[in-house]
Amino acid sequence: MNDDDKFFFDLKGFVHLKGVLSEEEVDRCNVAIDAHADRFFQTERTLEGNSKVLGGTDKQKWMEGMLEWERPHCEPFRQLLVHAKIQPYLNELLGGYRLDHGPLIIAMDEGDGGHLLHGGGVERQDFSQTYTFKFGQMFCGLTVVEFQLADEGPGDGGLAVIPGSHKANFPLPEKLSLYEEHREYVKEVHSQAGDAIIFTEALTHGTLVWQGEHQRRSLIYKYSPSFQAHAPGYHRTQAPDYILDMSDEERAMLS
């Protein structure tokens, strides 16, 4: 993580890395997802809350459990646990770290509803979601790596953030959370398939209604410092022996 990356992450609360995944890596992920498309589900949660503009014609589609899939479909998702281009950033932001929960695939078709803008420095009273800076070093709690498996261009919707909000000292205005007012402070993160966006969970972030004609696909991994946890309890799995088929480095991320 170079000095420019450090400056902009501390300033904005996120860093956008272009071309992290090769075209082959993106294709392998999408082929595996297509092979398990019947496992998509729609969350029972109302992600848009009472927003008049974030509700869509349908809900987002989510998928979990990729680390447990049969080979070769599990392989690209396991490899992303310890991706060489991501590790230096997590080392800088978290020190020793592990997967907190996930991974999760979010798919959105044209018209699918968004997610409230949520978070912000003042709201993160739980230390597991904190962002602080002490003695010349950034310290993050829960940290998100979002790999893009499809393009997100201007006007498409998708990932949206409020840069700098991870250091906010006042609560997020409700109309801004609902994306009904103060939209000039919200930044759509335009990206291409293969890009990765790393952000602290303390950053105010959400999802805008998907307007693209193609399906949005984002792959989310959430990491915590090795000494703490955000997700409660143990991870449940239907295939408890799958970790025995992982590399030592991949398995360490789940400890």
Ligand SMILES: O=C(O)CCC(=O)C(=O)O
Contents of the next structure:
Amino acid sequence: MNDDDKFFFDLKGFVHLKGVLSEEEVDRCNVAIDAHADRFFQTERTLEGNSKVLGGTDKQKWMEGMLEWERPHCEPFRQLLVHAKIQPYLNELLGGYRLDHGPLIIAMDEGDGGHLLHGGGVERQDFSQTYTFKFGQMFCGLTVVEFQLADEGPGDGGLAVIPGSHKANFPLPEKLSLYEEHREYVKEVHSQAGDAIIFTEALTHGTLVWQGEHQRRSLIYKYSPSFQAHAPGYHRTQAPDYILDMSDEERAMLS
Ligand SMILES: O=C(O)CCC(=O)C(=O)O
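Next up, the form predicted together with this ligand in place of the form predicted alone?
Full assembly next; the chain just shown is listed first.
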């Protein structure tokens, strides 16, 4: 993580890394997802809350459990746990770290509903989502690595953030959370398949209704410093033995 990256992460609460994944890495993930498409589910949670503009014609589709899929389909997702282009950022922001929860695939078809803008400064639910700067260094709690497996261009919707909101001291105005007012403060993150966006969970972020004609596919890994947890309990798994089949480096991310 070079000095420019550090400056912009501290200033904005996120960094957008272009072309982190090769076309082949993106394809391997998408092929594996296609092979498990029957496992998409719709969360019962109402992600758009009371927003008049974030509800869609249908809900987002989510999928989990990729780390335990059969080979070769699990492989690209396991490799992302220890991706050489991501590790320097997590080392700088978290020090020692591990997977807190995820990975999660968010897929959205045209018209699928968004997610309230949430998090940000004082909105943190607990210390595990903190962002702090001390002793010349950034300290992040829960930190998100979002890999884009499909393009997310202007007008498509998808990931939206409020740059700098990880340092906010006053509560997020409700109309902003609902995306009904103050939209000029919201940045849609335009990205291409293969890009990665790393952001502190303390950053106000959410999802705009998907308007693209192609399916949105975002892959989300959430990390915590190794000494603390955000998600309660152990990883839920259908196949507990899968962990024995991982490399030592991959397995260490789950410890
Ligand atoms: O749709 C997105 O990329 C944002 C997901 C999100 O809000 C979250 O992971 O908390």
